[in-house]
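There is one chain below, alone, in structure tokens, taken in the form predicted on its own.
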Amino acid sequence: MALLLGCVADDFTGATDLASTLVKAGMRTVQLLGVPRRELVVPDCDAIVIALKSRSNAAEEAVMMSLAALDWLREKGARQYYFKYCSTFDSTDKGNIGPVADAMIDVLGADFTVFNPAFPTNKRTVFKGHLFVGDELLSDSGMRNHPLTPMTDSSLVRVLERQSRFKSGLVEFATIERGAAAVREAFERLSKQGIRHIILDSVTDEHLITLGEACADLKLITGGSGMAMGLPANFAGSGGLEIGDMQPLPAVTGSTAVLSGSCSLATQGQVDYMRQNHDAFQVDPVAIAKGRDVAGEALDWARTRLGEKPILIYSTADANQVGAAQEQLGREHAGALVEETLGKVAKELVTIGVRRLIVAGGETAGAVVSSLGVEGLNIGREIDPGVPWTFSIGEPNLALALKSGNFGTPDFFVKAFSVDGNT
């Protein structure tokens, strides 16, 4: 296997988003879940995306996990490396984006790296170094109330400099409009000024293609999935990538279910939409903390309802409900209780015949796939931008859609099961 691109993602849904982007551009891509075993046999591919559950960990732990994944990819001889985070730059003033990027720069001996969370297709853009969600600044969007990583500053320069020991600079819209050569000149100028973190404006997909070309020779690139759009063309141009048709993936039949732990506004709407015509069970962290066997209750409820229509098991709630639970239980403890419970539920659902499963929320997805023992995924057809069907490598044969909390149309949970996962 001649590995071209080695990627480390800070959550499971974001990793799937990145893998889907690469597949659509013609790269054979495998997603691995957690730091892989040394002896793990990986199908022949052009890119590997290692999905970590590190976004909300302590910075030191996130760095350790990320460097372990990077070390595994370096052993495979990747030509270029990619650190993937959310298109809303989810983090706190302590990290984890800055500390992980700093550590990767040091290990790889890079002079600098770039930062670009933009994903215009999903209305994430960067202008004058400020991140927008649709027409709103990030700090005015629903992300300001995120239960784990509230984003109250839209300036990526300021956010990153609070997290990192390195200075940050910016390549603005006007430079990117002039093409890849102008961007490379800006890189050289900023690097000579001692700037090692370079933030990139991006308003359109065309900007992402230009930036991909400009970054062809960088050891390390960081960004959301959109920043990877222009990279496959670099490998094809250098003769390392032969773009062809993807191999068909196996058909998966069996019962269907949705597990939703995200509390983003988008997921709240998706839960409300599905509850109108489908059976739903709500997981309450306070009840779990009081000693109730909520996982058992959910499974007893599910056993009598599995059939042709998907069922919904969710902890998704609005900001007031989440805040009340966190005040009573503590932020981290409340989240851990829900994740552990949904992980147990997922494992038992598969035991009783569920084979197609949607999971909403990066932290929830990490808990679920870890509980299921899935080590790797092949990437199938996209349901909505950034959210494809994936197919487990090994047994049991599962179809999984790992959805970022912020992604998908209001009817996502319902329509997903009508989409054929084959590319």
The other form holds:
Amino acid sequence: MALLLGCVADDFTGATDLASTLVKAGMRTVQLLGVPRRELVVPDCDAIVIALKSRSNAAEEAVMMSLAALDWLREKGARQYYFKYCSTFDSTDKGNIGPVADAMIDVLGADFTVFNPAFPTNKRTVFKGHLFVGDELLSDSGMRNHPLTPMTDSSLVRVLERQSRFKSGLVEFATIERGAAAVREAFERLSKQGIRHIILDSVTDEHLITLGEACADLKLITGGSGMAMGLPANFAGSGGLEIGDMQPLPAVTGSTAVLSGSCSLATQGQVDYMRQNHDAFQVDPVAIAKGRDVAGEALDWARTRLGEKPILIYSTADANQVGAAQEQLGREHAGALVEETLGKVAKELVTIGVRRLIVAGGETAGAVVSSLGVEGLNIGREIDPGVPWTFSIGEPNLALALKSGNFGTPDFFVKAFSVDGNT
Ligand code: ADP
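Given the form predicted on its own above, what does the protein look like in the form predicted in complex with adenosine-5'-diphosphate?
Shown next: the complete complex, the earlier chain at its head.
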């Protein structure tokens, strides 16, 4: 069957979130990790999501990686393309959302594209172009302290205009309430004014469904995972999509572990919760920088504890601790040291028998999964909105849950192991 939707995601947890959204809406979806090898054989599917670790790279590098992924998808002849970023629009003034979208618009010969990070189920909404996290503006939320991409402006129009030489327009809530035809008219009007970045308000899932319908003919769509909710319906029936049930996934047995490199508020709560009743080991970037073999220490610690109960290895810390580490080591260096260490730990944990692994943090998941050498994932049952169990395609045979920093209930790490991957 022809590939209907080709997606490029700027981090691994986000890619899983998008793939899960598509699966729930009836599309057979495969997630590939990193720009795939040309000769990689992919199971028959309706949508492919290529997960990159490009969110925090230099903009030129992110553009190169994204275009390589896009190229691979174009060779497969996808009918529509999607660029996925975080529901909190994680980026800096240098990029990477604007530059990557611009490059994809150019390659695909599109006149414009849309931007919509909204994910109402997880309380991310866009109103009058401002992004809200729960009841707070993005700039008042915990995202202002993110270790790599602190978000201090909630106006998506302003954020995007700082990242690109093109002006941005907005399709407001009131227009979206009037339905898909009104939205398409707004697209046409804005496009005639030469605007090629159109930000979309969205407060409810109904808005996302309307927008999905309105975007049926766009070559490129950009957004969080929510924006993809309305797309599968466009392909149904004569569009080539037979909406079907989720494929059953293999049962995976073996030891269980959680690796957490996210410092988001939700993850801080999840780490605190798990530490109450489970063995936990803290990874400290300053100790790594001093030359201590922290990965080795974590593994020696883990070896004696692996068994029935999941163990936790985490670098998760609050804003003060992160700030202190960054002051000593630099923001990027601190992050890179932690990522490298957790990657090493993950690889060894699998060697010594861990088969079900939760990784918290987008960048962290990218580092861990790359270190494991997993090339692709099938998508299973959702544990919490946006976080499904996934199963590696090929060796090593693993069940993985890649959790975006701010997703999941406080007991996420513990409850995840009590559900299996199938619905
Ligand atoms: P999230 O999904 O919450 O954004 P990420 O994994 O994408 O999480 O980003 C967290 C970043 O913070 C990673 O680069 C990680 O290595 C870094 N980090 C983790 N722990 C610490 C720490 N204790 N001090 C400084 N940086 C850290």
